[in-house]
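Heads up, the chain below is alone and in the form predicted on its own; it's given as structure tokens.
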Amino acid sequence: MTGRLRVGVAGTGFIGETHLAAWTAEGIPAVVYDVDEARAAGLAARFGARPVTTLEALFDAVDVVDVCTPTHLHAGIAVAAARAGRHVVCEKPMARTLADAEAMVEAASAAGVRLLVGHVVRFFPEYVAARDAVLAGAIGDPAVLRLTRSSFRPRQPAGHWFFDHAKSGGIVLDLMIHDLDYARWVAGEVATVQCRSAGVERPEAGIDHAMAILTHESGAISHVSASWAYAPPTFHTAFEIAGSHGLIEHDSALTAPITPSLLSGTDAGGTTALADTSLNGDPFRLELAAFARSILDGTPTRTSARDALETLRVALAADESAHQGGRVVRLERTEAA
């Protein structure tokens, strides 16, 4: 893909330069912004890449805007970005509201140019090879998840935008968005939701911990739990997907990264693929790369506009069940994902 795609990343905080070291493993060049000049010029310089001063000379200089600034901040690059005629990929979450997320789609469309959300976590190997055994039947219909992602309290100075609930959404945008988003993509669209956090109700302990609990139009229920109430460094994931024939599970803690627990006597008995699955890969590279080829020949994308337009939808909701004590939100869906 060197030389046919040229990408601007718009944000040099933790994501930014994640995704330029991303785009610059895959030999696409690059382009940066950011409103502190010095940073982009101090980040651009280590990886090869051209500082630029304003979004106009980002936008003139790339095919591609990669939007990896604060929350609040996504819409207003995105729209802009799009009526300009750049493709735009934007890193979770999409947006701070739903009307920033459908302006978004809106812009897009109008403007014929291709909208690319950044839900990673599709493109972590042990979670697709997880869904994939899911749709191949392997477990039956999907009837519990559990679904874990633990970590510390994010080390920003006090006054960070992160903080700022009303720019961030905090630990549900934040995230347990991620899960959310695979709750989605294994089980299908979220009827209900219910969540309780202990920052909402507890603020002055100064950590955070969220649990919420979705039932799906399919039937199936998922347990979602997010938390920032660990010491550094850790950072722990883990699922289980239980459903009529057996389970599968994955805990990051555990030297095998898959567990196929499976009925013996069924269709679907026996061992699996999930063994034998590589799971080498930067994820955030597996998924930029997939962006880029989508973009160049209109390869399909493991999500759409739309699609995480959904996440949101039910990550606000979860949110709002938070901030009002737990009480059950129904999704209203304006369009199929």
The other form holds:
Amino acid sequence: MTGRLRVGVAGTGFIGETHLAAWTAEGIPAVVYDVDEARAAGLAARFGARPVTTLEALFDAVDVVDVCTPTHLHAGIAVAAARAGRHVVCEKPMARTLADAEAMVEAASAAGVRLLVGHVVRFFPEYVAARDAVLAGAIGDPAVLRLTRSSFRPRQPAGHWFFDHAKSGGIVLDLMIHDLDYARWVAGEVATVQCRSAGVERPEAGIDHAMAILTHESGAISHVSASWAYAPPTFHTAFEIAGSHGLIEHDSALTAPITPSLLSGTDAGGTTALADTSLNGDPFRLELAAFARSILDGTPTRTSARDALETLRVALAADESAHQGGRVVRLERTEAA
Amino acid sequence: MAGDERSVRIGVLSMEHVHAGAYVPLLAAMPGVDLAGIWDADPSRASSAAAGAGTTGFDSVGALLREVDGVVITAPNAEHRALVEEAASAGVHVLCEKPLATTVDDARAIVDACERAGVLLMTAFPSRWNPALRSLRSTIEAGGLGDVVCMEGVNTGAMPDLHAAWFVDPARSGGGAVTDHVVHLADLYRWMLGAEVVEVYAVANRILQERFDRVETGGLVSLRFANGAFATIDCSWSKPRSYPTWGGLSIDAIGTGGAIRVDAFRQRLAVYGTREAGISWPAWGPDADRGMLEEFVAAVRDRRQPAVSGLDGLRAVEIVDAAYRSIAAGEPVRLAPASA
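Moving on from the form predicted on its own, kindly provide the form predicted together with the partner chain as a structure.
What follows is the entire complex, opening with the chain shown before.
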């Protein structure tokens, strides 16, 4: 059924490759777009995809454009794709600015196309199971959440867009946003955000570690931390959801079913680390397959464009707080959310 | 010290704090210590605790103070001040349970009373004797973490009303989870960073523990230090009654040289008993209380300042006070520069 869709992956970086692998595994034919012909051709060749170097060629070839470019370029491609009548899948963060995100929502709405944002944590089985337990009443009302995501500084060269705050939004928009979104998904809308970031306060340190404290409209409070301070190949996630009559704990270090200790080494040397998902089904595949189904038959997804926009609003508030020395930022939510 | 020196005579004022139950047997068995007696507001509680430890129960604070060199004060938080002042005026050295007091004024009065009387004052921060935390501090001191940029700490536990009702009576405890748990990590951070707290942001709620509402049960705190470092604390009473242990304390220390995680109570067993007994996690790691009590006894014996001072206790109370003001204001609160 999903075979009727044709998808174009825009961007050939880390997440572009991850998505392309997932689309290919789902049997969905893909086109790879990059302005750099060699990069487009190189990645496309590895997955039997077709490379294109112009947006016109991309839009002509596909039904869905999957935006995996650097963050600051999301909106331009997404809006153009929507105006060309193409559905849009977009990697998180949805956009670099709220204005960009709103333009994307408006363009998709005006064109009558879908806009689906890749908050992939909503497809990670441990996070889904914990939320299901909360919804089933296992711990009562959420009270105190603690969400942690720790890895190493992306191994990219100096000058890479990732390290340019104006383009990427730094650790808060790139990494912490996963757990900001999850905090909203579990404990509801956010009222205030306070955040401090080592990368902002100590830019010369060469590491980053950001810690945010959220208050939710429900009365719950959340501590969210995101780190690029650990040694490679660390990728560690943990969460604790404490409720009115119970507690849920998860720690990826304690739930890894396979612990290799290979004499050949366990650091694959990648630029960025991902959670090990080899046994539970790849969350990227689950996410993109769900998006494809939704586009084809309207099946509801776990995240709407409006939802992603609200998460971006929280992340931008956290980033603003971090840049103002931990000032408390109050969220002003639109009624439509 | 030479074995022929007379023992240091120690008294215990009040069995109402759960920690007294741990301190008394340690003191009773400690070489060079004469556990001279136990006073409690409830004479029957004093006599039964004394009988269990092979010592004497007292129904008069003054009578016990005449028999000792030092006292361990383990009364409810709000009652510390009166007992410390009485001990100090009797010339008796003091180890006071944390938090030193429920208000900055009381904590300041406790420090002043001991200074005026010329008696030693130590605040009971046993985590400073936890070997894993001591190792972290040594690593930081030796530069093993580079410049420490921030710390992420968790000191969560069960609601302590299962030990004693006064813990959740704000008139006697001073408050809930913020009062109970912020002081440990605040003190550890000051000790490891060698810097004072200059700004406090805190949020709290009353949803945990079946929406228990007499005191706050959930709390998150963010601290800024004078040297530019920052740190957070989860102080919540978030462990439900079914949890296999009382709680725990951990720190993720982040520096320019990487990160170190310390889980101070990780050394434990998992024991699966009958359905009624459930699952428990008894600790087998070293007992930090012992090291703390040995330090107090040694300081009294040698007439020297203990490794943790009354001022350390006062600073922690100032941080708790600022946390409550921040909770009320919804904004960060600046701390006045340390005045002593």
